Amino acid sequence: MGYKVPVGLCNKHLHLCQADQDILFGKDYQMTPMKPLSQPGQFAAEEKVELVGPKGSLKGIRVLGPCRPETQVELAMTDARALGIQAPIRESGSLEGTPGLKIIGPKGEVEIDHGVIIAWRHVHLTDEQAKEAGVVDRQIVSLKFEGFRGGTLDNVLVRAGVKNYLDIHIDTDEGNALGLSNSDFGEIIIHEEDK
């Protein structure tokens, strides 16, 4: 059996820079942590916003903290289509050349000219976990899932290091296609040429 990693389904969400957070929620506003996330130091906040695109809007979109250097909106392809946005599949933080949208908060609104992505599916591992799995940071692997709708996802990015911890991040479109929930596990499959 290969190395097993728990599934973390990622619903649509956003990360805010401090300047945008100040406009949306008020100067020096501090997010209210609702629950910690699997990755060290990160949390889902109580706060939510509305996203507005050329074709429609999505309300009740959760903010994740803490603040980042740049505002980033992560959607599933279904969400992007509902907004009328051609969002590219990108690694988190790779925002150059991406589309923007309007974000509406309780105290104001922000129009970002870039920062909307469909997150590249990835697996988080500590350095020790990556060693146990036989993979290295930035390696491309596949993930195999069991179950009635089980299958294999290719082109999965490994993110290993001290800021990472055992978790598979796939969006709701991918999870629903495979019938997955957060209680499921995926198995890392290493391609023969990478062994």
Contents of the next structure:
Protein chains: 2
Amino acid sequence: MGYKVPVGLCNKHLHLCQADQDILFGKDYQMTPMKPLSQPGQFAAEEKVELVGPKGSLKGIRVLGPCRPETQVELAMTDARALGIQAPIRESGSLEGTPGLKIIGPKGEVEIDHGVIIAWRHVHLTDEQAKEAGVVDRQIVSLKFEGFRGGTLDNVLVRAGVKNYLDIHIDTDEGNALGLSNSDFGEIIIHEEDK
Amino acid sequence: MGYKVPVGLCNKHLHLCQADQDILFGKDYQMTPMKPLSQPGQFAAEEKVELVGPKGSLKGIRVLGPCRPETQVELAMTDARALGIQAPIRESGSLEGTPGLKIIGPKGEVEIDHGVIIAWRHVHLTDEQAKEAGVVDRQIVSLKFEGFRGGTLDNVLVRAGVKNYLDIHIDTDEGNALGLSNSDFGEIIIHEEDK
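For comparison with the form predicted on its own, provide the form predicted together with another copy of the chain.
Time for the whole complex; same chain goes first.
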């Protein structure tokens, strides 16, 4: 039996840099935390924006805080297609050469020229949990899920570190394809050849 | 190596019964086939409708022809959630106890009281291909997919029959979760215990 990790479904969302937040919400605006996220210090804000691509727009997209060095929009592939954007699958923060889009906030608009990604599915563990699970930071594993729509997702990135919280981060396409909710668990499958 | 089958991605769509087509498009209306589908005799029509659920609506949803005994709406789970409908995962035609919704056509509206499903993923083969693949009609298999978002979908229904055309039918959530397009292939994985 592989190590079990709870599912954390990620709906489409964005992180803002301070400069973009200033334009979208006004200078010195303070975001209102709605709920803390599983990874320590991060929160989902009450605030939402509209995303506009060449083919369509998506309203009510939640901002996550606190601000980051660069604005980053994380979409499921279904969302990216609806906007008409060919977003690559990337690790968070790896934004070079990614497409942009227009963001509309209550106080202004920003046209980002890069920053739109589909998040590379990953599993967060503390260093101690990683040891228990027999994996190391940045190892590639698979995750097996039970249920009527069960299956196995390959090429899942391990992110182990002291500040991490045990969590599988998959997007709504992945969650829906496998019929998963946040009360489900995935099992880490280690491929000997990837160790 | 398992038997290879080409991917056929199914976008959200609906099949109409004659009575509902009469209301939505007018009596004796003839659908305009846009392109034939992989399964013989079926076609995607030029005609589209709007679907309305308690939480939202989806415009431009394509009608598939010819008419069927019962109206059936096939959504990905992402679509069902957008409409605010809890649609079950069902085999085509198995509509008892499924939810309904409102359909708006150019000539009228229909409120169906059942018929909305998320299609149970399945693989079509001719009897001969099934024999070659070592599977039988209604067997449960898994499908393995390669690529950056590769993985394995379990609980896939085999539909073998003389009139079938070799094709994997998965919805847009499943296709996007695994990064698949219609030019990709899946490999049938047979579980000995399910034979």
